[in-house]
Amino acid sequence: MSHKIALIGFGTVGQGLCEILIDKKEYLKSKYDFSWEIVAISDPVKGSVYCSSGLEVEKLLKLAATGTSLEEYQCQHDNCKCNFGWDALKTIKDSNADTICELAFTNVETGMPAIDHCKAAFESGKNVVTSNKGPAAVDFAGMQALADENGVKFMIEGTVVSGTPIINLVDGPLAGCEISSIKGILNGTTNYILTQMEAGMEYSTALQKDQELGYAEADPTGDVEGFDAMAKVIILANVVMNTPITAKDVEREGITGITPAMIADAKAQNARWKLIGSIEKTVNGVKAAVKPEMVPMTHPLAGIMDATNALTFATDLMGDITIVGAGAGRTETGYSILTDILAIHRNN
């Protein structure tokens, strides 16, 4: 039986997921006995379409690529009547999807509208896979409890370091290890800027280049002031350390105060500046922070350059484990959604 999927949001991540599903269709079937159907897409800009028998994804990608509304979609099924114009909540509640991929634009501080989307999915008996940090950062415990109450899954691998398997690493290969601290580079934009500044570029020039490459948003505040990394720290504290914290519990400082003189001083001390997100167990819970640190060249994180992300886990059985990978990207984040969908499939 095909796994039925509805996408809430059809931007970079949703399209990246669809491209992977098409390219890997035969492999996923032969390797995991996994077959899929996209039955619905709802996007406030690109339009909305639902067909209970499944949509032709190639057609939808072509419509999106040409800026054509998804509501121009023509169904291939005989006697099939597609539904158009459904908003996100109606799509979630009334479609026949097994899993909702929540990929809409969301306010990371309030978690909205993704929290409402997740709640509607859980109450409708549907799994949620999301790369949106909001729901997990704002109310992970509440989201997980509601999912458990309704016998469905809340999967969030893509919320931290994109497709690089951070949460899956802890649940899988590091299962049985007690993790006493997590320390890492959680934001590619800031790491890219610091890399360019070390090479002699001014902050403003490095930021502009970063934006041109598509790493930073037009308003880069969330990245350069540490809000994006802070949301990821909150998620890691909740999920990995099993300690509920919120933004008020995280010491936060961005990179806008880093000067060329500070870069030079770090070089003289055989170190370099990195924006580091950290969570450390203490007798009173956890200590969490996002702030620039001078990292010694002897530490694995010092060698992480440009937009790459990395995390070091301090464990009792394996010592320090560092994982390095892409922290963003169309394919990479789309892949994170796929891994969670496959996990749901394997556990059914």
Second form
2 protein chains.
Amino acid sequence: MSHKIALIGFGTVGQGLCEILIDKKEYLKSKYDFSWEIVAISDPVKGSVYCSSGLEVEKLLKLAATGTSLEEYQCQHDNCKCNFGWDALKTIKDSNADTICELAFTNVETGMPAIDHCKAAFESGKNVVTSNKGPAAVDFAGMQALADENGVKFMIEGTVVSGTPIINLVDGPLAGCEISSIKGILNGTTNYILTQMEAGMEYSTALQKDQELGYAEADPTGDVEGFDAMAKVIILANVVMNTPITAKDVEREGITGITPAMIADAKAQNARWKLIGSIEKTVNGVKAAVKPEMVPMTHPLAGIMDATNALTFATDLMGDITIVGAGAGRTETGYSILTDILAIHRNN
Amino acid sequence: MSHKIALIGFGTVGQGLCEILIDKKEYLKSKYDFSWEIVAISDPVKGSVYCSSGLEVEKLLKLAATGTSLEEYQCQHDNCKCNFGWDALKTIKDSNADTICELAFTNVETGMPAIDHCKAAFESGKNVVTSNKGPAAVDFAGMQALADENGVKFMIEGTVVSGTPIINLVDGPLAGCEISSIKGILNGTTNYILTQMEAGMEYSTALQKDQELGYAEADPTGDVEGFDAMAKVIILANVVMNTPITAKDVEREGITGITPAMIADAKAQNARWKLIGSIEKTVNGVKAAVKPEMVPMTHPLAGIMDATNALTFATDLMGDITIVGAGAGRTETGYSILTDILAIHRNN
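Could I have the structure of this protein in the form predicted together with a further copy of the same chain, to go alongside the form predicted on its own above?
Now the full complex is given, and it begins with the chain already shown.
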């Protein structure tokens, strides 16, 4: 039976997911016996369409590409059963989706409206897959408990460096290991700036280049002051360390204080400045921070350049395990959603 | 219900596994609802004992530590049901184990006797977990087909750099990605020697130091001529690329030809010699090799020093993903067996 999917939000990630689902349709069927249907998309700007018998995804992508409302969708079925104009909550509650992909624009501090979307999904017996940091960063334990209570899944691979599989690495291949600390380069924008500064560029020029390449936002505060990395640290502490920390528990410092002199000094000491997110189990609970650290060149994180992300897990049975991969992109984040849907399918 | 385990071979890996199982008993129960029993151990030197109601593992470890035959084991049950002296095949066929851990000494070229052990297990409806390269390197497809036919699992995480989760990374967190190439530092001994040579040591001195540390065997041929890495390349091509290559398909060259002058020359070019195992999909099938390569310092594999292992997977959806971890050790290889048993348990 096809896995029925509803998308809440149809921006870059949702469209990226749809492109992968189309490209990989045969592969997913033959390798994992996985077949899918998109039954609904609800987007506050692009419009909303629901068909319990499944939508034609190519048509939806074409509408989005041409800036046409999804409500212009032409149903392929003889007796059209489409509903138009359903908002997110109605789509979540009343569609026949098995899994809700929560990809709406969300306030990271309050987690809204994504938290309400997740709750509605769980209470309707539907799984949630999301790349939104909000629900996991603001109330991971509450979300997980509600999902468990309703016998459904809360899957969040895409919330932490979506180009590198972190959550599923800990959950699967590292199962049975206890993790005592995590250290990581969790933000591509800042790592790119530091790489450029080491090559001789001033901070402001490097930031500008970063913005031109599309890595950094017009307002770079979230990245350069460490807020983005902080949200990821909170999620990792909750998910991997099972410790419900929040923003106030994280020491946070960005990279704006790093000077060319400091970079030269680090080089002389055979080290390199990196913005490191860290979580460490201590006798007094978990110690979490985002701040620049001078990493010795012998550490695997020291060699991570440009917009690449990397994390080192200190484990009890395997020593240090480091994983290195790309940061977020259209395909990468789309894939992080697919990998979670696939995991739900394979566990059923 | 407890997962019933039989160990074929009770050397370093088997004992390491038992130590972890004891240490982690409560953790595995509470986190994964996993409970276990060792019902049999059969070792051609240390002796053999089988109890359908479960053995006391602490007692078995003590016997092994004191060089006492396992056949001196004292059963804890009122009406002792122990059987002594069963050989590997009888233990595999006639015990009530769910899973056979195949850890016997095996000829890597012929895969024997491990292949016979695996076949007997599959035909008796039992899963196999093994760190023996033999069965997977000599006949992966045959083993997998026989396991599938009998509805059981063939799990081999421990066969390829057991201190770093490779097979399960591809199977789980990278599910849905197609992998077009793998490049890796697959042998800790040779990487340690190259690290020492870069620090100014001659090859022969570095090898000697390596042997003193216990990384290299007394006869280092398997490592330094690339045979060990070659077996891993064959397994990866079979498992990850689904291509049944054998030894004759792998171009192989060791590190004995690397000179201090070559190392200095690489340094001048901002690169570093590494013994690289590689597998690449081409229009003409798979191209596989183990040979020294001059890796540019910008590549994540260039920074991997000492006895550490690392692999880079080129994927279609996530770009390059690199994983870095320890090589094989008592705990690491023991854990690689546990992780596979746990995966079987969690998929049931």
